[in-house]
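First comes one chain, alone, set out as structure tokens in the form predicted on its own.
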Amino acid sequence: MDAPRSTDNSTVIKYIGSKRLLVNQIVSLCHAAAPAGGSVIDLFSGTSRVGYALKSAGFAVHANDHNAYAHNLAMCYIQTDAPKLIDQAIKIIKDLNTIAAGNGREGFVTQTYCLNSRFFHPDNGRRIDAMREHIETLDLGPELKAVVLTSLIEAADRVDSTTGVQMAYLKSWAPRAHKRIELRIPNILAHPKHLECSAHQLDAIDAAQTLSANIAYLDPPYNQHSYLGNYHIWETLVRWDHPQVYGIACKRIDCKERKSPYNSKVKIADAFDQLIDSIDADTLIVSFNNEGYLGREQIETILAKRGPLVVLDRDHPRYVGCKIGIHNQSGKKVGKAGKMCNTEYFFIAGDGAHRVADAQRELVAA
């Protein structure tokens, strides 16, 4: 059986709050900052699909995020230079699929996130167990091993029972929960000539105390809801540490215990205030929205000690579960559809402020 390929030309897991629509005018911001390359730090990298685009745009990434998952996922999409170990990843990915033709064993996942819960169909849970104990027995190197993973975790959210976040699972089976899980090949890149790109698993004020580069990318968490609370299961099939969970959608325990001050009304002023004092990058490019924690003026406010500062703004579809509504734990509705858009905002402070000034004049005047 062959390991197909990636037709996506970055990580496709479906992801709250993902810059799949603003990539491309992110990657022009940058060039226009840094008119002739360079560098880009990305402090909150997520699905590194903003890292990625610039990685392929040229620019030498250097990617953060504190979850494992995220971690994993820059390990591949960033740090992971394709033309080293692509022939090893279509060989293990190969044999994982392989494996997944079989009947599996019944192990962690089918327990947890099958029976106990109803995320997966238990036939593909006990696939992902099979393989994901396998991948714990070869002796892979922290690249190849995140490619190896990161083709597992795309795999399985694509046959997941969810609207896209692990906070709770459907009623019902969703269609795509009964087709038998395949893994695919994720479509890694070289590196750019002559620039090295790396991944960082650090907390932001670590990274920014750390890291330099001629533009730093920032787009934090801006509301109560915490990212490893909405994919646990990512953390846990990475770490692979078999967690205590709890509640109905099984959440790993350290979901009660490791907090952002992001996700903090009182918290995530302070805490972005020193962020921004601590990083070595000439400019900033800072995504938010206005559904977030801090309002506009406080974001001017704060990245004005920067220098020059551009805001720029445009409207956004929101992500799809406002779109279907609210409901309880039995699946049934309690609650409207919310607005289908928000307004995302650009920050841009520093050294390249101008120049994406005169660059966003010169759009408007063609």
Ligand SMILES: C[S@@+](CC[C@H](N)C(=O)[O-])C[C@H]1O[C@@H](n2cnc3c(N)ncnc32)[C@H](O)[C@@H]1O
Contents of the next structure:
Amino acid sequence: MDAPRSTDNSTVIKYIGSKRLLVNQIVSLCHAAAPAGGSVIDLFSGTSRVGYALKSAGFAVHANDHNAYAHNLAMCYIQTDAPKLIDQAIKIIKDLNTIAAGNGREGFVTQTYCLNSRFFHPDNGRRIDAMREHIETLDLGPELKAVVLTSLIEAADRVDSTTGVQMAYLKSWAPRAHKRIELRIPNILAHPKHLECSAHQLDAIDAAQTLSANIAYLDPPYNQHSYLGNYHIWETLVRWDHPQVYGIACKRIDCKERKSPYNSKVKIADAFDQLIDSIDADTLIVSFNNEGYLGREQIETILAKRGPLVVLDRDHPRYVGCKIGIHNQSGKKVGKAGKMCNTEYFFIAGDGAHRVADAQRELVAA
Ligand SMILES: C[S@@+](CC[C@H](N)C(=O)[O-])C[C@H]1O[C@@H](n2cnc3c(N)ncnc32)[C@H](O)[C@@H]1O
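Would you generate the structure of this protein in the form predicted together with this ligand, following the form predicted on its own above?
Up next: the whole complex, starting with the chain shown before.
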């Protein structure tokens, strides 16, 4: 059985706060702010969609995220130079699909996420267990392992039974949960000519103190919802550490301790302020929206330390959950759907701000 290629350009997992619809604009901003062949640090890389688009556009990208699953995606889509290992990846993913064609083997995933909770159908849970155990026996190098694990995460995401976060699962199986899991070859990229790209798993402040580039792109969390809690199953699939779990969603026990200051109303302003002071880049591009813990004026005050500042805004459709509204256990609607749109901001600070402002004026005039 051949492994199909992914039809999407970069990672396809459902991810709250992903900049999927804004990547083209971010690439344009970077082109306006920095010379061709410039470099970008993505300090909160998440799915790596932004870094992927920048790498495709010829930037040297250095991605960072403190969660292991996001680092794994960045290893696959940012750090890996496709020509070096694509043939090996295709062979391994093909073999894994042969394993997935069988009945699998009941292990941690089946027990925890299919029987104790209902994130995946048990038929797929057994296949995920068998594939993940097999990957562990292969003794792969870090980049090849990251490509294979990304393929597994993306395949599992296509047959999950959630609304896009792993805080809860659906009461009745999502139709896609009944499909047999099938891995695809991730669309990994070659490095831009003569430019290295890298992936890091550091707290943003440590990454800011370690890395330097022409541009730093910042897309921090903006409210109380922890990404580790929202995507705890991907963390476990990558770490494969069979953690103790708790609660209905069977979250990893370390979700209680591994916290980000950006999820805290009390800590976010100081953390952001210190981060901005630590970044070694001429231009900073910050994504934020009007529903976060930091207001526009607060962000402007902090960023003004970096020199000229330009702010762009645009209305953006909100996440699917708010459109559905709030339902109780039996599926009855108990709350109203929230607003359908929020305002997404780009703050551009430092040397590139004037160049971005000029480029925007030209766009408006054209
Ligand atoms: C809004 S998401 C980024 C989304 C990303 N731009 C995309 O398009 O997929 C924020 C990311 O910040 C990461 N994060 C949260 N706190 C962090 C910290 N203190 N240091 C590094 N990464 C952090 C989370 O794991 C999450 O992936």
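Here, rigid core means the biggest group of C-alpha atoms that superpose within 1.5 Å across both forms. Numbering follows the first chain given and starts at 1. Bear in mind that the values here come from a model prediction, so they are computed numbers and not experimental data.
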property: Flag for Gly307, CA shift 2 Å or larger between the two forms after aligning core; result: no
property: Did Gly58 shift 2 Å or more between the two forms, C-alpha, core superposed; result: no
